[in-house]
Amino acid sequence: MFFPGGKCYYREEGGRMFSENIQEKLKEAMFHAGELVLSARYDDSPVHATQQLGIEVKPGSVNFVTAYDKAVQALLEDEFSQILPEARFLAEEDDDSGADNGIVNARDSLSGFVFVIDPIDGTTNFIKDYRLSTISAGLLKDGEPVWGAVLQPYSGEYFHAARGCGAFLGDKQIYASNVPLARSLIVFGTSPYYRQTLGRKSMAAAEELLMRATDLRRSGSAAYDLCTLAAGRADGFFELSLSPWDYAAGGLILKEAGGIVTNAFGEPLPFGRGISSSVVAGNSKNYPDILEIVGNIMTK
């Protein structure tokens, strides 16, 4: 196992592999950004909270940014640049300007490490205090994922995973379910920011899945959603459309729990900034019946 600052070992009385320093010093990252979330008050008025968390529109549909969402990825910037000076970001709030500010931008590689940070993953649940939104972040090297953490911050919950030491939700270690696709929960996103081209395609996934499987369940936030699948509380998940900021922390945590996440074609999920990508993701059991159903939806 690759990890810098540590190494990944056994630890006899804990019963667990990790990697040591470093990823406790993100953990704590990790939870000043949930302590940042967890600040956020609401009142009864629409305006009044619109302007308290500080709502602004972004282009495409239904597609929110908070004062709250800016705040919480300029902290983890920080406090990750305290840690490992020499990586660079990809995040969902930053900019594509191209300057030389450690923001990985379109036309960038990505060699070397890499933060990939989504700092509230279901802002439209934040915006509602639905209490139900997640900070991800996970780190690549040379392109390829090596940690990977997702905290809720509302339930504390703190799953994480480093590459080739197995998925955690804080010191307890998680792992997929092995059911069929007939014994299994399906979690699914819909995709909202492009409904007018996914919406239908979304929804017809869904009917056919709900056909065939136990129940569907809809949550607001892809990164959640994979760490049910890796904790063995829901069996397989779908979205459309997703960004690698979405996925970069999450599908690790899957994959080190023993499932399979790729795109709806069984190949890879990319990284970079004006990328994405379908998502779909499952045990070894129901993964090829998923796949199948979206896909063939995907191509109609």
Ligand code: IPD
Second form
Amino acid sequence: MFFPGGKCYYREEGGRMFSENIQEKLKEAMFHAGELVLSARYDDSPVHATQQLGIEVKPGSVNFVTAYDKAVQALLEDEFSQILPEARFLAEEDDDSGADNGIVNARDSLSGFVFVIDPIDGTTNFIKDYRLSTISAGLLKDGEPVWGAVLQPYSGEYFHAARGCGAFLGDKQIYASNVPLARSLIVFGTSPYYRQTLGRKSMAAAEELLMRATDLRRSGSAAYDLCTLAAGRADGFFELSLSPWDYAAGGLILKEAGGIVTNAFGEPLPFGRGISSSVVAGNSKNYPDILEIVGNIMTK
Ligand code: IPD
Ligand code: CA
Ligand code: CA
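Next up, can you give the form predicted in complex with this ligand of this protein, since the form predicted alone came first?
Now the full complex is given, and it begins with the chain already shown.
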């Protein structure tokens, strides 16, 4: 496995590899970000969210950003750049205006190290105080994921993986399940910001999977969904359109847990500014069926 810092990694007893404290420092930054999310205050007023969370509307249907999304992203960019100064950033709330400021813009290459950050995955849940959102950060080396972490601040669950080292929830190694579709719990996303074009297709795929699997769940955080597969709590996932920051960390964590994750055509997930992709995930038994169901509906 490759990780920055020269002689930076060693093999612990049990075969797990680390890079000289880099992953520990990244983890500390993730938990600082978690504290920021947990510091949000809500009251009973119908206008609490707009006033207290600093909500703004983004392009697309029902797509919002809050002052907390921006503050968490600023904190991670600040702390991560102290840990890995050569890294650039591809983060959801970036101002990708073309300025040469360490931000990956649309036509930039992904050479070197790039952090791919979703400061709050599950902003709608956050606005509603639903208490299921995640902070998701992946690290690419020359366009390939090498590290990823997803923190669910409300539960303290910290999912993480480095390429070639397996996937972990805290200190415990986690594994994807190995059940067929008929015994699968399927989690999925509705692509809410693209509901005009993808809403009915999403529900058609969900309907077909409901008839063939055990049951369905919808959490509101794609990064968390991928981690539930990595931990063997759920068995299959699909969403018809996601962005790299939704899947950079969760995708690596799931692969390192032994799962499979691709787009709806069985191809590797793409990275870059302005890119979006369908995502299909599962295990070696159910993935071919989920891919067929979702792929057929995508191409109709
Ligand atoms: C969203 C969440 C949601 C998924 C959406 C994503 P956001 O991310 O992951 O589960 O269905 O497609 O955009 O906007 O809350 O960061
Ligand atoms: Ca997201
Ligand atoms: Ca987000």
